[in-house]
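This document opens with one chain alone, in structure tokens, the form predicted alone.
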Amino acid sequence: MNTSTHTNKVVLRYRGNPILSKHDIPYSVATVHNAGVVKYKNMYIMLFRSHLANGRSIIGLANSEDGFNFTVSPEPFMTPATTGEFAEYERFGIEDVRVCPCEDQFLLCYSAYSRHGTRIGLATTKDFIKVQRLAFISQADMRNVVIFPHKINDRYVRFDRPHTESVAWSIWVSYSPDLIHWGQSRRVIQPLQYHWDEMKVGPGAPPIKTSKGWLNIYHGVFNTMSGAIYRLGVALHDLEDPSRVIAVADDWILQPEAPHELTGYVPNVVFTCAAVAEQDETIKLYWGGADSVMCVGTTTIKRLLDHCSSRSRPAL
């Protein structure tokens, strides 16, 4: 595997990046990024974001044996619903599908665009060819929701990212006793004034299980005189009770470097959704650069627990 090494020395990119773009597509859109990728039956497992030349949102599929090369399907995996229930909140788009494995099946957690704002869609597969829709787990206005992998202490967890002017935008934790009802939340990481993160930051990946806590890699954003600049870092959340934040690591993981990051839709933008972490403690990391095509670069579990416990930085 081809590779060049980013500037801390945490994520390694892939030289074959970008590994997905528009030209990839064998039906019209005019982006691809934002992808959920999980590992099913030996297979990489890709879930995309595209926008259409209306600029709605849709998931695509691609599959790929090694998680670099991956092949698309010829059409679009979930279109916004038309009919039914889930129908007048998915009108304007639905995008950026966390693809979380839990329990006996594939939970994918996607943001739905309509008039009333952002809400979080709830949808299961088992073989991501049939996918049933289950229900709308949040009010507006709420996006990147990551749902942890088993049941803790008898609930389910998730860490997600409400809207308000009150607070900076932030990573909270809810639980549930049935996926579809969400509470008890509490917030457990802001953004730190006058950091790479200071705008907002909010889940990317499903969190990684680790023999020292939950790992979690989110995103920061800093505004610029320029625009927003989207980078990524990760936290060490407690095994038993994720609302305990061990360590959030003062340096970002990766931020906009190569020109299919900083030139696209949204300039300056890497947004992750995924994280495949291998049976000897690689990860692959896969990102959006500049919300206009997918990219993926490596790491490691090692790499990412040293880098939260070098240099630590308040949660709260």
Ligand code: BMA
Second form
Amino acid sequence: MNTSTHTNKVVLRYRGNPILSKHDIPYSVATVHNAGVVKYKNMYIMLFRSHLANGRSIIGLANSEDGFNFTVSPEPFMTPATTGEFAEYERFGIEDVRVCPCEDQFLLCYSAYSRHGTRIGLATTKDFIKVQRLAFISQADMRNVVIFPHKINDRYVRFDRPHTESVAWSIWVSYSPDLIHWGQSRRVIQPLQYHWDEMKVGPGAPPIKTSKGWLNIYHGVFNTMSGAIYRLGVALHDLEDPSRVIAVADDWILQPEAPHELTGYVPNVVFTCAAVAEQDETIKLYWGGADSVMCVGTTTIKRLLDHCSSRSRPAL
Ligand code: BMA
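Form predicted alone done, so how does the form predicted in complex with the named molecule look?
Next comes the full complex, this chain leading.
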């Protein structure tokens, strides 16, 4: 059965997109988007973001046997903390969870919004039933944290995207001995002038390990007279030293084209928090369309590597 449509040579959209919309959610939400997805016990677990009708976000859970058809749990999975040290920094909502498999657990990195700005919360789970909030792992203003699946040279590693007026919004790498304290940061990929990602770049899916290096599927933003366009690109980083960028593909791998990507809560957006690499080296790439619905497409490790090596633009 042919389940995909060709949009360009890199990512094939699933014909059944969108795979989730607000109509599939058994509680009242305005959107379903920007989900983290992993495989757990032969199931795909999706943690998706929804805007409530007050404009603030919560996280829901859906599961699937095939990665395309998802069933949504009757209750939200995570809502902003209302007591304890987390409450003060989650008051305006929690968003855009990356589910990072790391050693024997799943690390949930989410954006926490409050009057103090946007910072990253780290929670862990082993079974997607019990969740433990560990710590905030940044001050404001930080978004888009993805943690690598294992330590490299005895340090945990993450890509992140600090927000500062003094330098273009770029992808950085940071290190930690314990997942809580992070530092030794370095800038690794910056937006490129008059390029599809000239306004900002940010980590998307947790890095995928390949024999040639770490694949980093990221988002890039270009500003136009009618607003920003969010697209996805891919870069390759050294296995032993991810701060060393081997290549950044010059062309994007996905741009808003389907009607549910072109119009919605925020028009012209494809935004990813997840890619699941399968044993056969195919990849299921998940993205939010127009901050309104969830979509999926397929690609392969080979196609992404070829894309990086065919034409690379400077990282910095
Ligand atoms: C970014 C984040 C994402 C969102 C995107 C497009 O700044 O807020 O959650 O998908 O904007 O609106």
